[in-house]
Amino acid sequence: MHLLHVLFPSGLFTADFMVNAWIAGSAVAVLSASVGFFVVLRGASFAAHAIPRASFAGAAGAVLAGGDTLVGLAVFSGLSALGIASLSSRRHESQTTALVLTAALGLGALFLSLGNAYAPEVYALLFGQIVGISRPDVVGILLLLALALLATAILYRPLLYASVAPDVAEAKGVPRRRMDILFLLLVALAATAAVPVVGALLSFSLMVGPAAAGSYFGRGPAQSLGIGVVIGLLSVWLSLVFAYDTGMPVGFFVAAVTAVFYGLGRLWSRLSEGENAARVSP
């Protein structure tokens, strides 16, 4: 009982800011893992890394102007996604992503230099802060979740086809360019929701880690997607407990826990391959 009291102290599930954090964190976990499934399939980890960081400029601008940071995140996430999609080609995708990222970070630095006394807000946006999730933030994140899940359900089959076999999908009439743009906009939605909870620097770990681990545990796309969502939820829930107990940034724990799950997924995959090889060998 004493150990349980230490791990789950008073207020963990009842304090108003923690209730907000549990709801928002769970929504972000589901959204990030769902979008991350396609990120892993397409090998687009750099885009999943760049867009959340680029969105930080929008949040910094919103803080400077006294506006809603979630709106600033959404605007710059969307602009970054559209910039990457419109300027990139198959040969130069990484260079274009890097260019958009550096341009956005430059704007973010400019916005920060024009203002002062914004250290707590900046720290929360960079590393995540469970005490910074307000009820309006929760409502906004839930709306983003609903929009992204609806879009994912509609686009699941063509986006899956375009991610696994893009050339064949294009030959079959799936608009590849349109799928690329819609995919990046989904990443932008996930980044907008994740940054207030996990932080701009580490939110991509929640988008890539659970989905990558799910790909090792699952058999087939649907199972991998489902397992990735479960791993994302477990990662966020464990991280919220650790962050509340220690006072350390929740983003650090999310990165650490997702890395552990990814390692377990790799280990499971190797053990499964070993068992299959043993069964096949005479």
Partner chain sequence: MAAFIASLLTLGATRTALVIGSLVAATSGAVGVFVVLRGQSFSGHALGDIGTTGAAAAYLGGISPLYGFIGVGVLGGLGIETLGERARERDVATGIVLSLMLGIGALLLYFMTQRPNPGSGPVAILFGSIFTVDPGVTGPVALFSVLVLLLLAVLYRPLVFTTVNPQVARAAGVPTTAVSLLFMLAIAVAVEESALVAGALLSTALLIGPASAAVRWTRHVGEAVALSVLLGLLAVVLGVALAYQSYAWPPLDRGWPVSFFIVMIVLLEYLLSRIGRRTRQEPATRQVP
The other form holds:
Amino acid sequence: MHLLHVLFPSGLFTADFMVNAWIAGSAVAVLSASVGFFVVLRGASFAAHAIPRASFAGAAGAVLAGGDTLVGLAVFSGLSALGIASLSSRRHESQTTALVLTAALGLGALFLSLGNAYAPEVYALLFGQIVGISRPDVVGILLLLALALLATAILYRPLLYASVAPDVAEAKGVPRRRMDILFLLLVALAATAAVPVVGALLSFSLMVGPAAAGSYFGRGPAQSLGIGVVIGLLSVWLSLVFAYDTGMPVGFFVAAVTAVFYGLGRLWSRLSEGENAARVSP
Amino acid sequence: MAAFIASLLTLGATRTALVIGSLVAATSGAVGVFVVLRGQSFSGHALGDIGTTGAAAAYLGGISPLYGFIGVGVLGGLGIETLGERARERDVATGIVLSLMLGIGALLLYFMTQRPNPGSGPVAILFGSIFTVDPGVTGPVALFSVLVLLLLAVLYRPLVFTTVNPQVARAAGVPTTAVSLLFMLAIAVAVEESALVAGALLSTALLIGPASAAVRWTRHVGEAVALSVLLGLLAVVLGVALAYQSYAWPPLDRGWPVSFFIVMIVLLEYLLSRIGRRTRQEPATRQVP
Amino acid sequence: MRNLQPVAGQAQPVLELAGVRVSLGGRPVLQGIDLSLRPGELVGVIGPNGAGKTTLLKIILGLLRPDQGKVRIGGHDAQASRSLVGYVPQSYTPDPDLPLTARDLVALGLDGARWGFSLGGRNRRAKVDEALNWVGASSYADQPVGRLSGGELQRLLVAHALISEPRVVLLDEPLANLDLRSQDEVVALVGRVAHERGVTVLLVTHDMNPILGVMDRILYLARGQAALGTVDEVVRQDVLGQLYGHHIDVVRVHGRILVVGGPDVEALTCTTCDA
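Can I have the other form now, the form predicted in complex with the partner chain, not the form predicted on its own?
Time for the whole complex; same chain goes first.
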């Protein structure tokens, strides 16, 4: 206990708001890395960036209508997921993602100017407020976590199949289009949980970075997913410690730490690729 | 109608908005066609966001945000170009670069708000508005637009070749890597100048929207570029006019946001092109990893 | 449609197409296709681009419904018998850093379409091991698929197709982009699939020459129509001439067969052409 006090400033683990931050942050890390595994597998970072970002407009709309921001986030992230899915054909996914995102943000700009443009709760959602999370928020996030983890577990095999070998999976009866939609809805679910904690701008950092690093370090899908979750947890925990220590925004540390893990993953992959090439070509 | 247009042009802020908006829309529209054909929408969007971090740094350092936008945008573009070779790797690398830059942006904004007098700097950088642009940037923006269009003109033929069939282009001796790198430079400058004057949101809308519609409506790359420029100009002019009108609309007495109008017009153009396309053949588009 | 060799033998046909006609976008792609394949038969599907080869595969896979006619696999409707058909897709090129090992890919062929995690089990692992072993892929079972050579990957895809114990396996251009040695190895493997395991194989290829040694019959597609029979029965001036609708020369040189004719036929002898 004494050693802990020397290493960490007091209150890091005991202050009420920090306890909430640890729980909510860990839950979001696990969820984002799990969904992120499929984001990285499918090369869908743009959707993972756009959906939470677009959901920000929903929060602005909720403030304008006097509703709950979490409902606004959920509605807009769900709608933008469905929008991307219904407008996209395989070849044009990135341009429709961009258009859905700008449309949502355009609405957001309107909502902000119609309402009180400087509502603090809206700006908090831009960069997250991990240390401002209340006990009821924590309960909500844990419920979303349970729901999303259940959905991921159920979808795991067909989604994996459709992501790594879409042609064969389709021939085996995995409906390609339905998998595309379910995947985007899964991202929307993760975004709804992550945005209040890490913010609309940076919640995709937790989806892409740890999962990408995990897929470099791991061999099979299960191993990669597991390593991704561990890296996600480490990223959030380190960021919380740094943020508590320095008072600087936690989002910055999340982005920086996940980028470092990603860099290490690429380095690792580069080194083992060299080894492998030596093995394959005699 | 003529009186309305005349009144639009007499207002200083509106005139600047129209001039700068048109420059930006034309440049983005032309570059956007290749961005769409090459499947680089994510990079194009990410560069707009990345630039805001540069602008924040420039603001803190006391230099013009223009150089912050362009400098960081070009660096980010080169980073994405070198980190990602294959499609999936490129997608993830773009995401990581974007995430890191947004994180640094969050830090810089935090530093700004720690200052005794933050002013409207942070908000202006996040949600730059075409109506609050300093008329003094018209010159530099025009210069950068001309430079981008010149670069595009020089690159035009090898770029079309590389876009339509990269393998054959490489075999035919087109320096595809250099072409891609130079084109990324063109995207970066086009996106950053529009992010500076119109905000990151509009820069993405003007880059991707008119071009996506134009590509669906035409059969040749040249026609697509021309139509895309026209559609972009239409969106800006109509959007500024509507925003000007909206000062008279309820519930605000300060007007609806111009970015809302421009984005919605762009979206409408795209949706119309999807309906109109049914009867036409798709041009030879191909995504390049 | 010319079915030059009447179906002989006692065995019940595994794959039957009767009077199949398909149009895509108002244009007929296949018409009047009748064929009946026995267990353990290896049939090469040859034809120029746009002849309907891919459409034929999609119909057998149950991904496309014919406008007319019937497709029956093992006596069932094609839509209801997906588990009876294995499939090796054209040009599967996973990224080098795809987090998927050879073993994982084969396992997905067993139960990848089911919901939830797989609960593993010794039985499942044994089946995967056996499939890997049978195609000779055991030595790289735990390597990432993205780092395998083209020939290694094709073996793996064959294991992936076989593990669900199908009665029919479809291979779409499995020899494209392979060097000659790998081509020979894959052809020999596919021959074993048909003749050792008794699985009916349809192998789509641009060039019939590499598979002449293992092919039992040839299904020649052109202009949406088909001719089925042995090579000697089908690859003839008169039969192909009628199929193409213009004069065709069939040249035999050094044990190789070249089909030479009108402008669209040149591709037939091109072994490196892409689809």
